[in-house]
Amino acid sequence: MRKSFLIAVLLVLGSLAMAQVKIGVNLELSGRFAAIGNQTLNGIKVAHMQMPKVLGQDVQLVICDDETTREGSIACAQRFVNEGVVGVLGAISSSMSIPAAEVLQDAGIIMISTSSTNPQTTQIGKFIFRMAYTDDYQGKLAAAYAVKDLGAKKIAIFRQIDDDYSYGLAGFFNETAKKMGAKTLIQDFVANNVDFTAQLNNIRSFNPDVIYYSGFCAEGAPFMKQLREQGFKQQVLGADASDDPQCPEGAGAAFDGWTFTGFATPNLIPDPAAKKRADAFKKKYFEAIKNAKPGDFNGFVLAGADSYNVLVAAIKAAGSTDINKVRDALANLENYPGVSGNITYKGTDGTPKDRTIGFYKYVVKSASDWKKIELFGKSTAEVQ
């Protein structure tokens, strides 16, 4: 009798020891956005190292590479539905996040996009959250900088028409710039475009004061090389997709002076306590990621880490891995002390109440000799 009881206890303890909380990770680990995807994954991994357990159970990261395709992102989402994850972190881009969100919302599984900025993402349903700001704020801040700080009266806008992020961001920028009195001229291109001759010829007679580029570095590198080779000397502004080594490493000195908005790094976070947390995480990051270069640590890393952090915090607050309870705890999160700043979802559509957008500039001597200069940070609360 005693022996049977002991065996039963051991079996129960063994099953508890084997129990795991599964969290899906859907990221662009190969393809056009691989650099940003892997930076984000490293942020998640370091956060996981710091908090490997929740509710006494090991957290297992189930990692899926969406290969920077919509089809791949949908396949990852469907895999996570079948594997019974509590929630999903990612994707990074809006074009991969939106189709995954539709699958996960229908299945009733939590998703936290690490860096999708298209407002539509969190409007898909109550299970969908993000760690980033949205493009209405990013576009407005960038347009105000172009018109007020740079004195632009005419702005040429380059947008990727087959990408939700680039197209939407360009629209917000264009709307604000025109409201502020600037004239604009929009030029379209598609993914994998490497020849911008026609677009550059179109803007020559317009003679813009500033050029705004809302696309990614895969196309941004040939764009900048051709822009400078054809004699255009105007200031170019980019957005958070520019925070990618593919830009300076792909175009070299042509990227010198490129200014862009992006996730705020520690020095640009206004709250001293948040900056202290971010600096401590940065130290841990370089201890853990042995092959990391200085330029690899950016806001995407912090966004990945905090996506993991808030999901674990919600599981703790719920005291359960029941997805509906975790979702409700996440939706009621207030002032979570994240490494990217304080995070509040309560009273929002799944977008953090206030985020800091950083302004940066590339200083580039060559493809192998470049650095990113931190200029200043702006709160999204300033344009709400």
The other form holds:
Amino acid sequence: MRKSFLIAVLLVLGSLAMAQVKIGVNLELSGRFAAIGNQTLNGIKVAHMQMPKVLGQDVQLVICDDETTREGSIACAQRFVNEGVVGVLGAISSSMSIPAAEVLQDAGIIMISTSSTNPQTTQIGKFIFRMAYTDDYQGKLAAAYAVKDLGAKKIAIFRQIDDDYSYGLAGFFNETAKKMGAKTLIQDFVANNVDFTAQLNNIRSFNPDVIYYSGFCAEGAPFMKQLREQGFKQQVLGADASDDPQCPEGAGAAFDGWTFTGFATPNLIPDPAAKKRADAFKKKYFEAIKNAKPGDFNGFVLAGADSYNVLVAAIKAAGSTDINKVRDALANLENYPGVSGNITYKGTDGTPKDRTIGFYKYVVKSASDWKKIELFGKSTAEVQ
Amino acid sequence: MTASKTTSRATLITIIITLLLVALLGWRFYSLGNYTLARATQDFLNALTLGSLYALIALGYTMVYGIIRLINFAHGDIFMLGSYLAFYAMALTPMHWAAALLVTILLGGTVLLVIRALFNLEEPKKTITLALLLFAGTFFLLAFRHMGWIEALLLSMLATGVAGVLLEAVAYRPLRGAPRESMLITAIAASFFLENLGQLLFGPRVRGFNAETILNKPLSFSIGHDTVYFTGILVMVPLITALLLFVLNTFVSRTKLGKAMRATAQDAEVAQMMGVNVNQVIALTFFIGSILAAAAGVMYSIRFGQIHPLMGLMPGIKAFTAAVIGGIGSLPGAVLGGLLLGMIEIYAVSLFPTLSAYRDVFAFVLLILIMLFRPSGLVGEDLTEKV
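I would like to compare: after the form predicted alone, may I see the structure of the form predicted together with the partner chain?
The complete assembly is shown below, putting the previous chain first.
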């Protein structure tokens, strides 16, 4: 009797000493979005290295690979429900984030999608947050750039019809471009369909001034290769999904000149204090991730890091790991000094106020010799 | 694979398809504006390339099915393996001499053993000549210079062929007498295994496959005021497909091993009683099928410029569809089915521009229709089920 009591005491003490805060990480680590998935994971890992403890307890990252499938993302979410995590970081894309968000909202677990930009994601419920801006801003800014800055009168739009992000973004772009007086022609494709020759032949007589592509790199690289082979010399605009080394590496020199909107990198962040933090984080990142190439540091890394940072900040502010308290603290977060700028969730649906969208251009000599030029940054606060 | 009957039926069906195509094109010209002769030519060339790629992959499916009535679902992943081997052959050469020697011994040795077993090379003299050629050739290719796409293609075809033989020996041979469902499930398992092995070995990331070849150079010619664009690969792929179809057909119908193959296809047990080494014939079929998959993989990668471990999935399903449409088990059928599928996909987008995302739907509706009206495919024999 006494012995078992002792053991029980020891067990309780032991579990107190071992107490850990579990945070789930649901990312696309293999499959079509593998490259950006691993970049995001690296961002989260470096942020974790900088802040490994909260409330005196170790933070343990539980990493789950959704294989870039909706089913995988749901399975990851269910696993996190069973493991009793405080919150989940990820997924990257809207198509994987939305199904996971539905599971986690029902279970009452916090989720911070690192870079889902479809407006629906955070409207699923009060436990769902995001780190990025939304596609209505991104689509409007890109369309304004195409019509005003590039002077496009006719725009061909390529959208991936089976992806929530691509479909939604193309819609916002189309709406704004039409409102500004441009003519548009939409062509659709689906995931893993890499032959674009027929669609390209369809836009030939339309003769667009600018081509907008709202999909991902797995199809984007072959798209660009075929576009140039088929004699189109027009400027191509992409979106944040093309902020992915798989794009220039897959298409090589054909990718030269591709301009896109994306999550802002340090140089484009207007707030000098935030830029300083981002630069310091960039330095840490290259120290910590040994084999990182210069092109591997992008907005996805910052988004991953800040998702971790705000969740830990919310746990600290709540003073406990009780999920409801942490959620309330997160929803009331104001001006948190993140590495991607100041983050405010107070008074929003879970989308941070005032994010910066960067404009970039690829300069590609070959698949191994390429760089990204930062053009300028625009705050979402400037867009009506 | 009765040659004459199949060929005449193939001709008939080709004529019917061509007529249908002309009718569709006529309608396209008539109903929608802006369709010029140049755009029609462009559509046709695009369809021809895509169709020939499907045909090339479908040939491998149909060969294996013809011999052991197994739908080899791992064929798409063998295709992926072939692309990766060619990718690494180009990326890693020239190698350090020690590494090259090691790879030569491992690769050359395996290839030698497999080829010896496959082609009954008993005479020591022939074996030694082959061994010398193999080892010297591989070492020369690996050690001294940056490999071009043609050498990489040949090396990858050999190595992938051997991988196919190993796959058969490990995954399918132990199940030879088992029910066909078990074989089918094993094939699916082999496919998953190869996909995951690919992710583990090659990394999950999409890699650029940038073969510096004249095949990728944009070319063009003019019709009237418009220009038609194409690349060298567009000419190459149909030619290679035609050549391979011819070589395969000759091999199957003219050589002794081909005769053994046909005998095994008709009835493996009786063939064995007549002295045909059935295991050898089946291994040979996998060897040839995998060689075709590697060739298709490299062509596909040059065409689309990128590779990843799951790249075999979609083309695999499409090529399987093509093989079934053409009549699985028939070589000309596979080519016909592939070309037809390519045509459908391209013309579906061209004829219904607003439905461009649903091109696969058109392809699979065609599959359903053909299965309803001609269950054995366009040129397939009417198979009476053997139990």
